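Single chain ahead, written as structure tokens, the form predicted alone.
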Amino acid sequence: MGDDAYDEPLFFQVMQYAARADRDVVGMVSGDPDWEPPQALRDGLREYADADSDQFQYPPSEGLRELRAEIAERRNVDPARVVVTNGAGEANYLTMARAMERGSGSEFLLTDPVYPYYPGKATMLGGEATKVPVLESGDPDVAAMREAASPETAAILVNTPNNPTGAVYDRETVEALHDVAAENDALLLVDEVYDHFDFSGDFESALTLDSDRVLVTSGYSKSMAITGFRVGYAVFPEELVPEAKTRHMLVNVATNRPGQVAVLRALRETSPDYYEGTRDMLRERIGSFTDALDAAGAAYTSPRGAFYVLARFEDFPGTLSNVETLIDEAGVAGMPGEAFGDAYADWIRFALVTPRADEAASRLADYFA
């Protein structure tokens, strides 16, 4: 599958195929959490519904002041560095645009496998995407990244905890990637949207490097189970903020106000127990799902973070055609490995964000038995 395949990611194509199937299908394609959001988030929405009408108007383009201050305190940065965005997706777009606008190259170094929207954004911005295969552990191959980097490299873009491998990069790895970026006058862009889903204890934000080459993105779609709210943010070095705010304003005007109000209340009032409870539930799902993959004779990744499992079935590569066959004949919908690059093209990715994960695992075990 060539780069053109990233022009229109396959997520919706697979979901639409599953929706048209003539049988019951367990959907494990997209990372839409199935668990409850924090109660405080619902409370914030109810409170907002009764607010004065002036609170229904445009918010500050860069985000509500109180929300930016809350994010900044949690991230130990100045609020002036925070831009609230329409999900982590826009945050990534803004950071990639800033990398291009510096005039120091137009190439993005990505891992292989990679979340498909990254190379899609690179192409949309007029840049090039170079994918570097990861190590067997799922961690970036820093030596290979260093070899691939050049004066044409605008940024190294990574995601930790990682979708789709489940790898969690330790501080030494992130610091080494930063050094590669610095050696080539490039930026290091780190998408940390799965930061609440670290099962290893090894995750440490790239912001702790305290470098003017580090840009970090995140959001609340996954951690609060609110993918439809589209509230994310980016943390920029101060000198890169003005142009990012301008682009955000020209493209979106602002981020939705009700979502920001609700997220702010949830941040202030939600106990750490909420997030730990979610991690415990996912640990159980991952364990039972991979047990069933053992029964199916599959190879698989054991995620140290996020909530995806990559599986490889003998003589059944992860092509779109085979994914459609699984939908039709096993009643399970996953994502073809070829959608994420070449390194795991023989694998299929399953998102463990359904209460029917055990049922899906049983179906796969029966199908491949």
Second form
Number of protein chains: 2
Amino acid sequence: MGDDAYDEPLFFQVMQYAARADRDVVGMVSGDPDWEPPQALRDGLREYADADSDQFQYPPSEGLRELRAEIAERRNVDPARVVVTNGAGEANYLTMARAMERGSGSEFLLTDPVYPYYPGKATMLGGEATKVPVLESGDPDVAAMREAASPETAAILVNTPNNPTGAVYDRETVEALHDVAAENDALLLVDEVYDHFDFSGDFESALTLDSDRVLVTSGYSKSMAITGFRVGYAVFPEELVPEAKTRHMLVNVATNRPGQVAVLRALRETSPDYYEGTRDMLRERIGSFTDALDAAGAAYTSPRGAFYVLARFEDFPGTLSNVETLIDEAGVAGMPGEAFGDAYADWIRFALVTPRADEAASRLADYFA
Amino acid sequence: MGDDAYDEPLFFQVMQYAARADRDVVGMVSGDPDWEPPQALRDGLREYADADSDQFQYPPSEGLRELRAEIAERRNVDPARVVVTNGAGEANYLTMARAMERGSGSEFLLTDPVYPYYPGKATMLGGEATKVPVLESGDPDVAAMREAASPETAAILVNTPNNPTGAVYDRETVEALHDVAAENDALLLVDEVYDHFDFSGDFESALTLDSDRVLVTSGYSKSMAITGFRVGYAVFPEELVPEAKTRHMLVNVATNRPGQVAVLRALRETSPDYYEGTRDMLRERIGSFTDALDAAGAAYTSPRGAFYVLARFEDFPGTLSNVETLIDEAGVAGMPGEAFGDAYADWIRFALVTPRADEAASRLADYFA
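Please give the other form, namely the form predicted in complex with another copy of the chain, since only the form predicted alone has been shown so far.
Let us now look at the entire complex, which starts with that chain.
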């Protein structure tokens, strides 16, 4: 495996450095929600603990029938197209493997900046990753993507709402990416795990394109604040389902049932208010955090979706070493921009998953004052 | 992917056929325990449902520190060698992938009969599967394995206590297999998921060989009667750990935390009586089931480990079609021997995971009388 496969542990490296620090540090490295999961999720788990022991045995490999039905209804697709996975992480692995198996190229076109697992997975699967810098808005540069695409392209893989830029791709952009994929007999893989964190109102799922080239992944790690439960899913075009199911079965047998049962209950019983409440809380956090960045004289992104802010401080590029300096001297831990590619190497990513985001912001303002 | 990858759904095919049958059927197809999990496991899950929401977030990718420590203590290895996986299924996938990545061959030497996931995984990973018929005792034919091994051999993969033969390999056999692996610069992968189901007293873990060629997998699906929880592990030689961890991270990010927490509690609080009680119950079931097979004039295996009995009825080979006939006409569902390879194609496997094993046995005795 290439170096790319080892990018992600940088997250852990930074978190460990922060944990060892000789002072109080506000952690804004990893995207673990700090808010409460839906009450019904806890209820589901509590009830499950007392279920008959036959409920503790293998669920269907592709996921509990009722859960797939709930997912399919929300996504407006045939339940037969849904595979429940060990988080969106496995879902992305399955869609990328499926793209490789078509025998139509082995290159993945990615954006720069990019979530580092994608190039890591590409390399692990024996493919190559090509990163195309995004526009200043954080949106994909469709013209540059078209330029980079070739018959060697197995898939274009994007993430919207986007980590780390906060962009929410509009429908025209996704359609245009789909066209580029189609022109090169490639697939379009869209990771929509932040689908519940759209502040712009512009998010539209790629599933609405209703194309047999579109594979969509998502999960409940973020929307239900349960990154440790590992329940996600992939929606495949019908003819790509069987081999994806086989790989899922041969790698994992099935996704854990306690998690599936709890998520099913939460899907059924959680009102839209829960998600709206989370968005409101995040909007507020983002607002006061970026206000403080203004005070610090930093450039920054104002996320239209997801919950990350990229900030650029003058003469202070987003290297691992500068991130460590910020931990020691300001007491704030972010993620080096260089972890996401070259395009935002000067930036530092802050995950707004702490009630102390305000405190972090004023520490940054003081430090850079 | 080759045909092998599609063997396992035969399990589901048979179970679905049994479910659709127009009569009462005793199900003995799949290896889902029908007994109670340890009480502490339910306690662990119940307590977890009320834990702080930060306990619902990503565990370390390689598994909870305390869980790895408990596993390492029981297996008498360094915790750094343990990776907690999504069941023994993912553990086997990781060890097989690791064997391929060494660049020392791409062939897996397996036994015939064999658990059908192994050849399926080999094919998925781009390797080949070679099956070597076992001895009449169900033990591996070491001489034939040596004959079949070559520099093309990436690994020898065995399962003890064995599904489906019920053999428990003695230490000399495992040592001899290790020698064959070493002679061909291959690894020895040992799936010990039935380690708690040794009725013979002869089981010894391959980890006692203390060799840097030995990779051992196991899990809690069977020993704690929780096939749906997906908590297993692999123990790697130290120098093979890093890439295995990376693959685990890139495929699954981590193993679900509710399951890890519940298993950890159960490991800590469950007395040996629980496991001894299960073995006693199974010994009794096996005894009365095989007595009835005697009455039916069938040949059968008397398992020294695991919980499967292979039976051969005169002029009634273990084809899918005959298995369906038994469902319709005798009301007993087993697994076609042909699913496990050629060596036991005349046999039918019965999983003793139903309190109605006696009933099934007398139905078989009546049918073949």
